[in-house]
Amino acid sequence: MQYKDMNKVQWIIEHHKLIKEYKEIQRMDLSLNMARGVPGKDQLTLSLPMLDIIHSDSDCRTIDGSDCRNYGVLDGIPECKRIMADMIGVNPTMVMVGGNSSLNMMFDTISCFMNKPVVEGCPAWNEVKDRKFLCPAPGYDRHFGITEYFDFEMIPIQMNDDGPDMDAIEEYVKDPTVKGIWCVPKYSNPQGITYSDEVVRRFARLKPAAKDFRIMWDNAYCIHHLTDHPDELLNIFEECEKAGNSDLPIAFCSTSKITFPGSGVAAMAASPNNMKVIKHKYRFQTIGYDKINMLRHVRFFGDFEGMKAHMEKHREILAPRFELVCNKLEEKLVPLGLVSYRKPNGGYFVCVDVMDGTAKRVVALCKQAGVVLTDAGATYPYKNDPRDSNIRIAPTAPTMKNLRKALDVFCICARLAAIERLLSE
């Protein structure tokens, strides 16, 4: 029976039994986290063979002779700029290799339109009185910092089955204070959406007032699958050239949860407009990232078929953390009407809606009974998530034990957090 065809003695007999469940749990002394989607030990020791693979002086030399060891090669060595190139979907002379975080990356480009202006006769965005930026949301929460960060006024969009709503996009961006969109077009953070065709189409034929709109493609999970068959999703930059719009999009991608996230190799790509307004910032920043940690990559991997290949390694563990997660769900809560979730194709989360009201409740309990969560709002912008209903549950850290024992916690705190919400109505 669901929780809301229950009467209100059958609730406060349901309380009752779920307080005695939920302090029985905390007798347990439980210390797990769930709150960032971090690589488990068993997929970073995939990678440890890469640590041994330079050990002379000819190892330390690129295709084009350069020496890794030293200074020099700002957009990154030849070799690594084909793989991430091919990971992104373009020509390597629209890639630059930047050093382990593409995070760091967004923050510089977006650092460097706030002081240069992106076209010319535009001014900087700090000089832009009321500057904007669209959110689509539920959404990646570092993503909103940034942009907090800069004082942009963040204008949530809803998130669609087909990704972000287009109808909003199309009518925001005539304004010319809106200065850009974040996107994560496959396997989004946190719902595991993959954008439609259509959308990225649109996407590529937007006109925004603003001339230096800039459509920030974070393509962070493109080879992330957790199935046999994967997402497609259409190329951006093939579409906005088709559309006479090759400077909208700036794409971003990383090994940081392919490698080590720590010590992995992002790179992001951009028309040759854009990138010179961002590798004239770079060359005063750094004279050259980390080298021989590209190089190490390319020993390793070989060429991109090779890192899908090493991510074939990577679903063989993930997909059954998140088959266990669906399961827990569809066992525990779905059949009392609690939860709605997508189960995703790919990526590093689910993402759960609970009761409206009792996002928050839900995740102070379980943080009380030793389960660490993301913090509730931390979707949306501002962390404001107006339903106060959205979870995102990170399962890949954890081993599959310790999974158990966290989405039963979980379970059961939004049960009692459910019950507490509707005693007190």
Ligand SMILES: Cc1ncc(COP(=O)(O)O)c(C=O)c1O
Second form
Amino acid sequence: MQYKDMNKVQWIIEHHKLIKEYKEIQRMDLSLNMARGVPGKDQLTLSLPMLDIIHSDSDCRTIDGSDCRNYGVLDGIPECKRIMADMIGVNPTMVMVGGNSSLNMMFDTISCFMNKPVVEGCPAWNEVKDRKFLCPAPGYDRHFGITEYFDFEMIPIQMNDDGPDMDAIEEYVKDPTVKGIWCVPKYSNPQGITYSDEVVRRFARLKPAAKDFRIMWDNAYCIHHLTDHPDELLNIFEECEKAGNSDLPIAFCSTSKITFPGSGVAAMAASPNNMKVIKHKYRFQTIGYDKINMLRHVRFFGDFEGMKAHMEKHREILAPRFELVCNKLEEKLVPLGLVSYRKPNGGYFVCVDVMDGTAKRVVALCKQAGVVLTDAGATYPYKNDPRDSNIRIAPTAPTMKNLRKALDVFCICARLAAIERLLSE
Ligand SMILES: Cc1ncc(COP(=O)(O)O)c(C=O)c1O
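Next up, the form predicted together with this ligand, please; the one we just looked at was the form predicted on its own.
Okay, now the whole complex, with that chain kicking things off.
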């Protein structure tokens, strides 16, 4: 029976039962973590051979003869640009390969536009009073961190099943102080949503009042499928070109969750107009990024097909973990009417909505029982989840055994927090 259909006496009985179960878990002295969206140890092992791939002088040469051990090549070695371009779905001429982090490239891009106008005649964003950024929410907390750092007012945009609310976006971009939007268009963090064709086309056709409005298209999970029927995402660059809007998108990706987070290769892609401004900044910032690491990646994968084949091995490891999360929720919380969630087809998270007004309490109860979850609210700008209901579960890092235990704790805490709430009303 769903909790909402029980009477008060039944709630009190359930509460007593749950308190007893909760105390039993606390005595188990658990130390588990479902907060970190990082690959598990078994996934990291998949890429270990990459570290033993370059041995001789000749191994260090790129296809055009550069020695990767030395300075130079600002925008990345050609063979790495090729793979990253295939990943993003653009011509390699549009790509800049960077260092170990796409987030770093996003930060640098915003920082660049703060200081130098991306469109001639527009003021640098630093000079725009009351500058604003659109933030589909729930979303990636570190995106919001960047725009908060640069003093943008962040405007939450509701996420629907097919992507962000385009009606709202089309309205907001009429304001010239709205300078951009954060997007994770495929297997979004945290909901695992892929933007529909219609949403991508509406993005491409946007007519923002600010000529320097930019779409930050963070395609971090573009090949991170969990099933054999992957989602399809329209190519934003092709759609923008058709709409005469080639300068709108700036795309980012990396191999962080393909090889090694923090030791992977990151890349971005943009139109020549955008790249001119961005590369001008990089010329002062660095002589060139880690080409040996780029080369390691190229030799390890061969080409983009090789990279996709490698992702199949990740899928074999990850699919059962996501299956376990969904099965536990279905078994223990859905029949009680306590959660809603979507089963993701890819990505790194399962996004759960618990009873309104209880997310913070669930996270706190889990913590006291030895299970760490992402802070409630973290997936919203200013950490403000208006319904206090959203919790991000990251099932990749724990072993199956630990994940099972952690989910059992989560389910008890979600029930306990709900009963407390119902009894307090
Ligand atoms: C949507 C999204 N973008 C970017 C990153 C970070 O990527 P990188 O390691 O390339 O900086 C993450 C990491 O969790 C992410 O979820």
